[in-house]
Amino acid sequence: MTEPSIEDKRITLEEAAQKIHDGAHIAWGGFGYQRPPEALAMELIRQKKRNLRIYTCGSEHDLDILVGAEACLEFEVAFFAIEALGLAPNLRRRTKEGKVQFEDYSNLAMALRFLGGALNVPFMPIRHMIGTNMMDKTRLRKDKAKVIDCPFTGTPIVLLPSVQADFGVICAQKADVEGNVQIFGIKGEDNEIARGSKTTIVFTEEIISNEVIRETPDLTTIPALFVDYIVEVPFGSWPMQSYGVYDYDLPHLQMYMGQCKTEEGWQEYLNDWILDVENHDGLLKKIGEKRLKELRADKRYGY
């Protein structure tokens, strides 16, 4: 009996960004500082994408640069900040300018919306948003949520629209060329995003052999069945972090927060770190081998 051939799903970062068309709806993987698709965000800006809508439980620097460059100004989201460092500067400025539109949900609500997409059902029930102004304030959706009487108990229950985005974009630590993906540490909603999106693109720190995947099948977070494309991007979440691979670059984030308080500072950052850098390899050269080594995780702790 012969083994079936393995499909090679690898594409480049540039090709991945090209596939995401203007106006696309994107389910954005990672959570907070952990494994955001930073390299993709920068490449979308370089390719001058526009009118994107992003769905996420919460992300930070990666979304703030997209807002600053006006690649994405519509969000269905649970939170958006740069954690302990404060509110995202571009987001604050573009919001004051009246350019950004939000549909606010709780973290649990967004997680359930992704789960609904993965289950291929049109909505998911939830109870805890009842009594909050999240039910009343809507900007992007005609039907943000609906309250009905439960057909079994008669008590009020909230129905949330499921998310099945045009694209799901996820960062992982390891994957093979076929699209079997291993994620370590916090996984967030990445599993559900992969299953519920119409096209799933995974950005991995490292390509490993299919033989290694088969030796440890219990470590496969997302099987190849749900992955359309694989992109190998070392340090693809910098200046954020990838558990077990590298820590977040706190000095860079502090510099970003200070410099981007003004539009002039943001434009300088945009040119220095994104537009004037030809590609991701050029970014790694700009960061420098010494700094990248300093950020490498201590295997005892994962950071």
Given for the second form:
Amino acid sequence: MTEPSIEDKRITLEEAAQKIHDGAHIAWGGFGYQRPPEALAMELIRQKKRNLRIYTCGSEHDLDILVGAEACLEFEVAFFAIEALGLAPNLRRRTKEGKVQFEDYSNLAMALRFLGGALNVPFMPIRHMIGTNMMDKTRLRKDKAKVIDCPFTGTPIVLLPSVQADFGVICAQKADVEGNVQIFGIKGEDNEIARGSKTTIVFTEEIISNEVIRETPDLTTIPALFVDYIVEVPFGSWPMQSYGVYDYDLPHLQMYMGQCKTEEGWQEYLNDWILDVENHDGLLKKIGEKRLKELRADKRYGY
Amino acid sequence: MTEPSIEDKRITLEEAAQKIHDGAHIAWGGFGYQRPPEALAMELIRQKKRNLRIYTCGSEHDLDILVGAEACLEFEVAFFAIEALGLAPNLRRRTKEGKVQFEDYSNLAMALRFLGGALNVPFMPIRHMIGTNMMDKTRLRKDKAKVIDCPFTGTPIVLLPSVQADFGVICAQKADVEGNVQIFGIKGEDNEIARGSKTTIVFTEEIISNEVIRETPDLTTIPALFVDYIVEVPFGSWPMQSYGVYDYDLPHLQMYMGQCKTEEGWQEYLNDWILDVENHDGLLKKIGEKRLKELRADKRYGY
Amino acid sequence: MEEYTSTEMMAVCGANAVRDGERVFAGTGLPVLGAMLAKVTHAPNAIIIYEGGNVDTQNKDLALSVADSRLGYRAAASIGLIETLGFLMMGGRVDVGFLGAAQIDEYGNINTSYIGDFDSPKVRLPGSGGGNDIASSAGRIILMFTHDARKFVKKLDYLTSPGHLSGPGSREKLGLIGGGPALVVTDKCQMDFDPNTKKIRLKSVHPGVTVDWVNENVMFDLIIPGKVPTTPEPTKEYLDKLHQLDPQGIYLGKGQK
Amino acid sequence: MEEYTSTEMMAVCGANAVRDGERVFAGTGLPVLGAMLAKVTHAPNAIIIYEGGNVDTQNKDLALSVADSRLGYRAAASIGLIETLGFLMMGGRVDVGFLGAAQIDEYGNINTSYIGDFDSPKVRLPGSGGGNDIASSAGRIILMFTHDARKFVKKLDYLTSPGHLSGPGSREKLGLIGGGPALVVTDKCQMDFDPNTKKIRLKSVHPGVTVDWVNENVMFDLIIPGKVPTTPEPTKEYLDKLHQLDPQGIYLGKGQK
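Alt. form predicted together with another copy of the chain, vs. the form predicted alone above:
What follows is the whole complex; the chain from before opens it.
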């Protein structure tokens, strides 16, 4: 049998961020504290991107630094805060300044919009959102959602416009160079984003061999057929967590929450942790091997 | 911590078939030669069920014996044949007799109808089926499918009525007594059926402990929250296959195809292999330990 | 008599609202503490579902996020959002959901999105997250938040998640399958909903709180029955178990007990 | 010159229609043999997708079912139907799909459902299966079946899967994203579609078959160009590799080579 060549879809973090042009619409993976594309957010800031629009269910520190740096000020989103730690400080300030534009959906609504994009149908039905201001208060979209009477049952049902973003960006624990991806733990809306975006970029904590993929096809959550680029970025979700690989850096997050209450504090954080470190390797050096080791997951628990 | 009691959802194959009343609508799992609910089909025949309606993408020998025995003569289905071996012999004969009623959909259409049922929305959109006789030729349903102009894009799109059947029946390789299910290999439409049916019954080749489930939550394809009953049935898909457990019994299938070309041949098969064996254990005895051992999968290959 | 804080009182009230065997959707913070407390006391077979995707977990540590890796420990399954908020929640398979609120009106409609005018808001709150999904489809809703008169408003600045909307029948007319809000737990009192009008009604006041105080700290006409009982005090068993669940005082606060 | 059977000829024609790097949807039988042959010859980077859920497999044995466990061996992923026919196929991510047909009309519309009247059919065929899905959304369609005049009909008994429907623009008007049928391979000839009318056109006749024979064995007006080439004969390399793929002659037949 003629050996097929294994396609190597790897690019660097810098190259990935370069592909994402000013004004791009991005479906943003990760959910809550779990596997957000933090390293990408920081690199987009270093590359001075502007006018991005992000679609996601809920994201937190990663979005807040993008808002602080004014790389992204438009969101179609369900949730934006740092959960147990409080409201997102940059978001709060930039909203008061009148700079941020939201189109508000529920989590399920956003996840279904990604599913509709993956199925390549123009809309998805949902029973939720109806009866609330999410239906009638709009900012970015003319057609945010529509209520129709179901042609089969006669009852009202909401139709949501599907999302097929220019880029889908998600973080995984393992992937091979061809783009077969294995996500462990909760999946959030990442499976749908990966299948529904025009260009899908997966950031992986670790590259594994194609052989391992073929021995465990039941663990492949995103086949390479859906993936355009693979970026190997260890600790790519720091200061948040990646199940089974490392835990969140709580003291760092608490420092962030306190310091970024003021614009001055945020500018200091921006310089210290993003602009003054040359790249992701520089960031890892700044965090330090000792701290990274402390954050590494105990394999018995996954955090 | 107070120990929660582990709920034991196990029932016997006989009890499972008893629950399925005459006239029940059943979402039928398995796909092609893979994990069809054969043992259930045989038990439904033994219990002389009548007027069942089956919803499925494609099934084969299992449906053909139900048609032969006239337990089920109504189908909302995409495919009905024995694939590489030819047309289904009982179906062919019963169709000529004018006894079988079909509502024809495509495979994706049926899978989306189950997905719509799982989401509890009344319909799902699809770009397929349009332009064909599947849209206008109907037998069982007044509302088989509807074309609307998409309210967002203006282009025509087909809406399919969701399916929430009285029973969803699927076969898996492993499950615990609570109903956490692990399916290995292809999933077909089983994940959607399990989530969208009013009562879900899972037939498992093997019962594993809840401990094993909790050590491998990434392999749980159907959480117990969706499962009402668990039935342990080794070789429950014989003479078809269960990935990683056993292969199909090709000589048996070939015998079936030849013998059931005539009503007499079918009646003989019905008596020999279904009615004259008391139950599933009796069937396994009839097949014989030697043959069952031959059919067992080589773990390296999965068949 | 045990000493207890108002936070502990809220967690115990939340726990008492969960019945054995129920499927509970709980976010981080006091709601999940309440649900976990129920599970280690009177409701051992309650199943807790986290919208991030972990279901029926046996986590040993408290989570800061509904997506926290801590919730993956000994989970029965680790799935996705379409599963939890779609197949389970919109599928009508969840008995009770906990929610917070920044504003609530007399029908239990809630706002978690904006304070002030939508076009130039004073504060951007977290938004719906899964809140609207839970409020729409869970069997019943338990609301938990600290008592502040500014939260109990006649008119919401923004309606994020449906309560009983404009009263009896209005949820059904829109095809919402969930039962809507059933209980409000604050640090001062408990409220339920009048079955005829679907309006908020005082159910019990916590020890040391007067009915008058509550009435003055609600900006709409609160239904007050003739006789308002006092909320039973938390037992030692419940308080002890509560602190075993949050030994570091992440949600209960430090050094208060 | 190699000896070969008409079945082998069909498989080789199918293989030649697959280009390197393409994503191919193939059912069991000759289509998958053709796709696999392409992969071991001129198209090593073609990726074969089976609708049951196995993608990019390296199966060592031939399958009898698109859901056959054999296809799980060294698959890159084992997924479900919503994935293969939804996310991949309807998502517009598949280049070429193979289909069979019991009847075909001059626009390449096909019937795999009923022979005879719908209300009292003579034969119930397998139905659409994934055929309608593939015909609707694959980049292009290759049809393979043995040549029989009764299959090339003026009017189908039942239209299961869309070809070019009623001609240019009719697929687009319905929102179908796939390119429709591009090639018909029989044991006698190859046909393609006239780009202006979207009607079937003779492309080449297999060695030993005359243009007249084909014309007589088609029940509609076949477009016949002035000069119809003869299909090149299969090479020894392709025939050898074909038999390595089906050593037991499951699809190629036994003892014929």
